[in-house]
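A single chain comes next, written as structure tokens; it is the form predicted on its own.
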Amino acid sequence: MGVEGIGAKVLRKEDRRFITGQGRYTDDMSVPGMKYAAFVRSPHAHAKITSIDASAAREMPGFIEFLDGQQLKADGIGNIICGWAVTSKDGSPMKMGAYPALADGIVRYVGQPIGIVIAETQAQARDAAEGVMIEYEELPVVVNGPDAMKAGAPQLHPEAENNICFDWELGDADATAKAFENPAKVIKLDIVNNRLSPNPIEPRAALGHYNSAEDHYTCYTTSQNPHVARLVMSAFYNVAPEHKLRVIAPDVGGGFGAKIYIYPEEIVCLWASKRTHVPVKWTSDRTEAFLTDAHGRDHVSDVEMALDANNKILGLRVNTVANLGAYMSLFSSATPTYLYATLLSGQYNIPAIYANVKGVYTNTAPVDAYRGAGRPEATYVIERTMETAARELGMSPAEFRRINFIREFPHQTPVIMNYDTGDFEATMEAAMKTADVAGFEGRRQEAKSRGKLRGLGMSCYIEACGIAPSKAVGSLGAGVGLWESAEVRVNPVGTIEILTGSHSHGQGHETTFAQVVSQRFGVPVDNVQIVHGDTDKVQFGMGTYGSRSGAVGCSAISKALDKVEAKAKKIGAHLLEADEGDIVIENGEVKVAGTDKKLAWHEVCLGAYTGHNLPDGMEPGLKEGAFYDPQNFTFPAGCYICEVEVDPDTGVTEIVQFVAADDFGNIINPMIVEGQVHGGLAQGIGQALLEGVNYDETGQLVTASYMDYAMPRAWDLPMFKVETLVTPCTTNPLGLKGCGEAGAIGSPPAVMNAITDAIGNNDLTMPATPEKVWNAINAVN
């Protein structure tokens, strides 16, 4: 292979194992002596445990041993936490409720671990689990975010008056309030933001090995951020020492948000092992993943934007209740306030925002971040707000989104975001031009001539990745640095392997990441190694989520890069009796600018390690490692147009054309791109059309299954049109943003959007299903 650096459209190259059926995930590890573990849930979604009963399981066959939460607790296991620390707006710190790994007398949501049961067989454990008897005192049950805060509602945590974990806002209210005096128009909008499950390919799965002899610890598990895991398991909820635990996250089929977090089945899983002194391994079954994987999304919002004579924003006042579910998760406390309200201002030049938001907890599975985290919740405010606007002025969308969008950079929003950069109307135009929106009017009577109805929607998005610098997001509370690290090690014949602490779980990391190497070394991909997964091998990271891996993650192999570079080249002036400066690698070589002088890369790399000349005072080696910081977030942005057909006799919506135009700086592999992209537009449409957690009032979930939650499929997709704009990023070194969340963020409004256009009816919820969708349309006829 040839070598395809920084641009060129490459092979994944961990699709050769993807794609033939080897690739080795947790599930397929296997440890001598392991054993199999199941848990024993809650079928009730708020009750008192008032007893526990485990001897009929105990004489079951292949029974090992029953756990619960008394026997975690006096092993001093932690309770698990929420890592970002959020004040509400009269100064007092969020109200965190306990979070048992293993429930304490108290169950809070269907499907909550009280014990684990393990067995020598998958099977033996499954059954055995079943043996165990509970017998609860039932509570009173409320899994709706606004009922939760109301006079009576049942109260889950007693730190936690009307169940409000925190009251907190952002902006100034009365700036806000000024705008709002005396406006040419106010809009407003009552917005629903649906409760999604993250379904990931891989269900979740933990095996947990203590090796006695040792005195060691090993964690196999489905994460995105495998040295987290180990640093909350080893310094919050002592599990075991930092420097005796080793986690390792091998091949992880999708994480979207729902796989960052410590859940309490990895916890107990490696206290069970240290306990039974066998290895324990537990693998989610699907209906596990729809109860107790975190949800996404759960937003009530009620919005108001104020107009000018002109038709310009004045300002925006938001008011969202944001459903937590029973417990903190991770980012729970983030993802609803400083992910969220951050981007209400869009693309658009907003003098005034004010938003408050209110975290509750309902007797529902945790809500944290899922593909988008908080920016798809923003988005959908502010694009469905805009559309509303331009259809109650007369306006074409196009028009009056042009009217505000911002033009000078870099731009300070009232709600603490510094865009540095973009080009919002050359994305519009871009997304129109493909769209043929001039020609859709035409296309709209055509399809009323067949009994159709047929709409179009827009969506401009803008979002903020690499969540930094840590600076800036200590001082927001967050409780770890959200830096990156690499390792750059060159070995004797030249090859090299990049140790990183981002993580892959279907992003194509170790085809980019190879790609960067190739770029500034001119040495083939499949000459690059990159190493990741594993606690043992690197030494530190923060993983992946929220867009940061090319941005942050490759922006610290570049900085490693540098330091690598600068040595190879003071090696090669010394073996080419040059000068440093006139040295340059390129195309596999290291040579004398101007010169036919060279060295082949490799030769450089054999005198590095050989040490018989170099230069003096010089150590031999080459091997190099960098943290990178960013200085900012990074801003993708995007404009999407959707065009739906709808069935007014069955309510049916059909997409016709959509189109996306996205930029995301500096792009290292366009394939990969486009791949990201068309998965997020495919989740967001799902959320659109098709997806939604639904709880009936005890709190049982209704949507456990795949005959009951519905994801979308080829069918429900159109072929999607794909245009990249380029405006570099300025705050890292490759000019990167961001591409693996876009899409999930600006596409739900801009179908929504659409559907609305076409029945005429503005009042529609997500998802659109066609039963509601028939409902609308005979609302207003």
Contents of the next structure:
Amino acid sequence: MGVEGIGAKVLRKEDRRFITGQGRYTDDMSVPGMKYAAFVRSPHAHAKITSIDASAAREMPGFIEFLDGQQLKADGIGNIICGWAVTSKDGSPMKMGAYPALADGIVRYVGQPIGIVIAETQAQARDAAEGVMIEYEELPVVVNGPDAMKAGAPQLHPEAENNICFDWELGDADATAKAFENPAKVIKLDIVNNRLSPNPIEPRAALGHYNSAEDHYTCYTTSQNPHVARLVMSAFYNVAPEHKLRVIAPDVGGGFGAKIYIYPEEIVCLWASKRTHVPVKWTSDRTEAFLTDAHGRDHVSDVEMALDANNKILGLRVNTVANLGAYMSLFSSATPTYLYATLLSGQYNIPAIYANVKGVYTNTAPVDAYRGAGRPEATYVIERTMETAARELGMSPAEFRRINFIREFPHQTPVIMNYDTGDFEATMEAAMKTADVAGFEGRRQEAKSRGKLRGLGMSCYIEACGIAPSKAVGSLGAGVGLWESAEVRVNPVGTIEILTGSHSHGQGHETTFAQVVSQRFGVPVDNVQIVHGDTDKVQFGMGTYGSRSGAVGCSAISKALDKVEAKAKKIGAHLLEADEGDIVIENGEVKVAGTDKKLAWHEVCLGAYTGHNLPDGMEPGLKEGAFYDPQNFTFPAGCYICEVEVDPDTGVTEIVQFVAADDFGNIINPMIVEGQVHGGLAQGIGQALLEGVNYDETGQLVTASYMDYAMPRAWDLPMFKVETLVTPCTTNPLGLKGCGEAGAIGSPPAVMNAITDAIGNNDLTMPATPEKVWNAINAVN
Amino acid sequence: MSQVSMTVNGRKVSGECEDRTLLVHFLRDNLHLTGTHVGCDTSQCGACVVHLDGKAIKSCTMLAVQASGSDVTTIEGIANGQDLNPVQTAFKEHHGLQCGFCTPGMIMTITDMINRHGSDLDEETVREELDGNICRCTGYHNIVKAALDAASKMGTPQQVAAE
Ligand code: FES
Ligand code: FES
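Form predicted together with the partner chain structure, per the form predicted on its own context:
What follows is the whole complex; the chain from before opens it.
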């Protein structure tokens, strides 16, 4: 590796602007004549709108305009779409309830947008929004997935009988039934995966600007995938034609899934800008974020695992109810189905798996992908069950896993996925060594002498990243291909611009992508500029989610670099009068191998642009593009070991040690990878100990602020012990698997396995608050 | 409307704003100092932390008029020209930021911590005193490392001298 190439700890190029306060986030943008928007939102979880009266608001200071769903509909603005069509097991398509960007006569969750007020200042817009008088006829409410399917439950959408959007299955039901015919043992577990709010610290924001002189639209927005936003806004919502719409996602302050979707607010701001002829900016406050950013998780499952007399797994049966919220969001059908049940084989040889998932509407905010998206739910199911099984068998959890590990690759699971590579024993051994599992009993005894309950929990996760082969996902219902694009523009002086469809909202692409280029040509990372997040600059791209920027985004860059390298070699061979096959490019030089004949990189680049001496027939310039479509998902895997101490008097859990051993394949920048793991672990530990979105029975969100929704703070978390092992991915050019979500995927079961081990009661749900833990301790005493 | 004057990053500034305007909005909207961020509406996240007369405060929890006459330092005012200050440097060297949104508030809070504790600053104190700053990206691990490293480089406690 070069000093700044693949594998080097290069400090981040992007840091300077952030640490000096010069980051440029959407809310930092202003354009001349800009006015401010506030949304009028439903205070009810389910109601008919009987009248809307904005006359008082119109008299308020600074008022410019109020628009509602009637005008939106009249202007032909389309309903919010779902980008993945899931088919129920009876062959019927999923039952989409209509979701207009501004409510059309009925509201189905608290916070649903009904109208937009535009005023001179943000404060005046918010005042005037409160001045819009709306009368409602309240309807009965249901907030919980299983309740929504019961007879007599309030019905949300006429299309979806019993509120069931889809009743989907995966796996072989007959083979699985057979596995349960004569097992030596069956392990049963009820599992709840708590509902979460992603909570990037930058709230969502949008600035819509219609320029009538040019008949052109610009939308600044907090998006993880600006090109997808542009496509969807033009092709489905009819807000603006694609060629006249520029979407810019500048610096974005964290995404975690919540900023994938194209929400009502950005659509409405852009449309309202055209209606009012002023640029319109909206910035969410935190309460709105809790109410309207897509939530994550919210599964209720029952799990059965059949074992033979040798403690090998024979089969796994999982029934899950996934709460979808009131409406379908962009990926909300795929998250609890193809991103979930396909990972239920975990790291284990399981001959037969059957999963049934019912996606159910409730009077809550839409639920969609949140860091991990389906894979945390799958990992929680399998890893809680593995630990439970080991305890019921009286075996060490490590030994039980060892007996069942997949050891040969490629491995075809019964649930679609084909794992290309991995070494599950190696990551488990590494984690056990670092965690000093051998010394745990001694530490448990020592803790006991201090009156503390000490527990150890393990989780061996596998997940699927690099979404995904377009043909495969297309056959499963995806509405788009999931390739990535890149363009490499070499300037005449030899500096390089990389235009990528990936989007960085904290991942450090400006550094890691430059390292990939540095590796290839030996140019310093400072001579490489990464351009992203602007549909006018980058031709197209699918964006960043599902830990795809390395595995898919960098593969596209790598492919474009191949083409640049090939052309540069041709030019070099011509100038050096050598055979093309003898040319090597390294350390910023173009050389004839085995000789001292060479040119500086920039000389070849300049030669490409002067065109004075190029091979016959060659076009001048040095710029190439590529689209990369993955052959397979990638499969990061690893082992997390959590050690806790619980105070039996208060139920307070302290994480005393957390070890992560991950296999992400090859690594571009270990510092950034570790940072991704830390952040993922914090979110997973947050899910296990602290976080939970709670609606009361009337559908009011009772956790709509940081006073009520417990975000992990510095004192809740330990220093993490993070290490990586490498089995390179075999299906992409750089051998990358992806690291963005693993921490959030693998950690919740490790924490819950540790606490339940400490307290001797397996009956505990997330978040394991002191009250719940205290009750669980007392239930067994 | 009120007339507000203060010193911000060493420069005298004044402007007109509504009585209800928060200091953070005065900084962002009137002075275009957008490095100070807003991450919540309940004074919990700390994205808005600035120094007021040398102490870390949440600029979302104070009216601009209340700050009139004060000396305010924001994230834009702590580097010495092109030279980063030690806390900024430590954040870069320890990868203490990812999306960067919480970072200005973190740096201002930690600078205040170091002003009070100097090189005595320890991990427990950092974690405890970061109770008003939320980061969703980093898991705090590298922020804590950056704080401790900066403290060790910035030297002895300074509060004694200041009081
Ligand atoms: S914006 Fe000031 S504490 Fe959150
Ligand atoms: S770096 Fe993103 S919130 Fe802290």
